[in-house]
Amino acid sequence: MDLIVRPTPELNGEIGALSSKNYTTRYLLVAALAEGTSTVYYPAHSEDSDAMRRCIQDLGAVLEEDEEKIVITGFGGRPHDVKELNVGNAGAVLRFLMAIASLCPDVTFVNSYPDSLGKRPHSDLIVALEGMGVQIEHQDGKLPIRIRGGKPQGGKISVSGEVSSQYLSALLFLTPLLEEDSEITVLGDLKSKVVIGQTLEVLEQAGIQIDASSDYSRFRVPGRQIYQAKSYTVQGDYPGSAAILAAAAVMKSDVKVHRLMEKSKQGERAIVDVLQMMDVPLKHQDDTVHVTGNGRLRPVEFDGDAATDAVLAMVAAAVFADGTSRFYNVENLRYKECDRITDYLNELKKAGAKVEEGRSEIIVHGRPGGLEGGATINAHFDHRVIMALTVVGLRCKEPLLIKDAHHVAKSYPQFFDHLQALGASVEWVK
């Protein structure tokens, strides 16, 4: 479905934070490894976290869901023998389950998203695995990939961190089940040290020993651990808030947003430090950030590269900044749901934005007086973009027409009603 988004001159309203997609999904996965019962609770509820629910009930684990969580009963290292899998259009749910596959005898990752999901690359992690005596047949390191494991052999295990952090995390969620002591090498610069943190962090909870160097360029993994049934809560999700948080601070506004830890260890967070340094009027205390935007901001620079999922935003916010911004350290934007830094770009362009590319950076000459808008936008099937063009849209002079915004649903389902209820003019068109 399309959406149309018409300038809207105020954003007045709190709501609560969407849970966290990441440690959701990750929460799920070390539940379905444990030996036992456990229960997760404020589940994200999104398409990337139901694909990783239906996944590991594939795999073996029962799930028992109510409204506040989903109690998880684990199938240990011990996956069932399922012929297929299908994770939709989650990047992260296909590469930390190819790894978990790799303990069955033979296991296909159909190919559903040819245009989004079906063109990333996956080599990375498919060396990795092969290093291991997986075999694995693939077109091109991209899907449809046929896993035939069974028997993973730990030891020396190299991986390439260049494109995304989350072939290490896989790595990581599977090596402690192996019968081998593993020592785990990352070979490059590793993009997205913040989000192994996270990894770190659930497995931690879940009763799994890691020895992780400084700099997260080697780990130590003792092998025939076993996952322990736990409880864990999902905390808000800084990524999706992102994008509401910038449209607060593009226009005037009083708006509250809870359930943001303080001390959260998602890199995202940085979107509030960012804000902050565009001098939008914003408070975090109580776990609530309370901005109330005078749509004047000041331009900034930023690495990009501890807080991924929240650059789009910070962009849209840059768009209306008075002067020019820069996001450096940002090529793995390239290589998601789509090319977010050049097919990102182009749209804004459309609506009468003035910005740059270099292979690893973007360049914005802010307008603080707005854009002209009154175009077509092509998201890309990317829910980021599709968030930020919002932001975006909201400061045109004339009405931006998003088409297929319905794949928003990937991360944050509720985004449009969350806007709406905030006074944005966003309606759907068919």
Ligand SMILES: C=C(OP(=O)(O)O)C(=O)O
Second form
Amino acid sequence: MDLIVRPTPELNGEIGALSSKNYTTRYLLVAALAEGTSTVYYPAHSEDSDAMRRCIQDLGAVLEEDEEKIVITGFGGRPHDVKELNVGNAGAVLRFLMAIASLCPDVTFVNSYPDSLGKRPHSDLIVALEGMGVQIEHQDGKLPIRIRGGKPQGGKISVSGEVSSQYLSALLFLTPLLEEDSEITVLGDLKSKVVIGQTLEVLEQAGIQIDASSDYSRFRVPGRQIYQAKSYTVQGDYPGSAAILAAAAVMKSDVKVHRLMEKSKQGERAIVDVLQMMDVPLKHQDDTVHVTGNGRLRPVEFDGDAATDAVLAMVAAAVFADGTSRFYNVENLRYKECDRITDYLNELKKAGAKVEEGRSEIIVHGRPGGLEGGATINAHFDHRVIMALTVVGLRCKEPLLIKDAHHVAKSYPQFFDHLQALGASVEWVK
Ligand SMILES: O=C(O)C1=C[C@@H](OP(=O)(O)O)[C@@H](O)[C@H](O)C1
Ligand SMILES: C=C(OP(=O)(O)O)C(=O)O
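The structure above corresponds to the form predicted on its own; please give the structure of the form predicted together with the ligand next.
Full assembly next; the chain just shown is listed first.
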């Protein structure tokens, strides 16, 4: 489905942030790996979290659900002998479950999004798992991927962190279940390092003991551990909320987003600091971010690796700043649902933005007077491109038509409802 974003002068109102995608996938997984029955309160409801839900059921977890929670009886360290798993377009779910599937005799991950997840690389994880004695068939490191496991071996394990932190997270979920103790060494410069903090936080809550070096380059993981059944509460999601906050920042607004923990380990909470650096009037207290925008923004320089899933929203705000902004250390944006540098900037240019790319950076020459708009946008199967182009479209002179905007449901199905509730002029078209 396509969506029209029309110029909108003002946003006003209050919303509750959606539930965190990263915490939901992790809590569902540790609950599935536990012996006994766990409860996850306020899980995210999106395509990615549904993918994890569906796959852990296929692997033998038993789920009962109501409005506020999912009660999960885990399969412990013994997943069912499932033949096929379909993770949809969810990268983290795929990578985490590739590691867990190595406990099964023979599982194939199908390629249901050939133009998105089907293009993303998994070689670094494949190499690490092969080093643990797992046999893997793949298409040059890509889907479909067939994993013939059974009894992966711990011990000394190396994994590259250069492309994604998800490979390391995957091994951190698997190794506590192995017979042997493990020592994981991370090769190269670990990207999205802050996300490993979320993995370790959840593992600790699940009763798993891991000794991590302070720079996250080495991990000692005792084997034969048991995931404990626990109750978890999912916090609000900063990456999705970043787009709402950016929208409020680029125009006259009085917008509150609730349920955004000040002490969260989500790196994307940096959206608050970045908007403040851009002189956007806002307050963050009692887990509520309150933006009182006036449409005036200063340019900013930011290391985007610290907040990988919020960079596109930050760039969308910078499009209207009164000067040149730079987002650096962002090469791994190229390996997401689309190439979030080249593909994203091409769409921004269609709307009239002045942007330039380097291998690992995005440069934005702000246009405080607003953009022309009047363009048709290709979503590239990417929820974050859709959200960011919506932010831009609200301040264009002519409407933007976003093709296939339904892919927003990968992480934030209520995004357009939330924006409409705040007064944005957005409309689905057939
Ligand atoms: O571990 C996770 O849940 C995620 C890690 C990040 O990926 P990379 O480590 O590939 O940057 C992030 O972009 C993704 O949305 C979710
Ligand atoms: C990149 C993302 O997710 P994943 O890697 O899990 O597909 C994202 O949510 O922006």
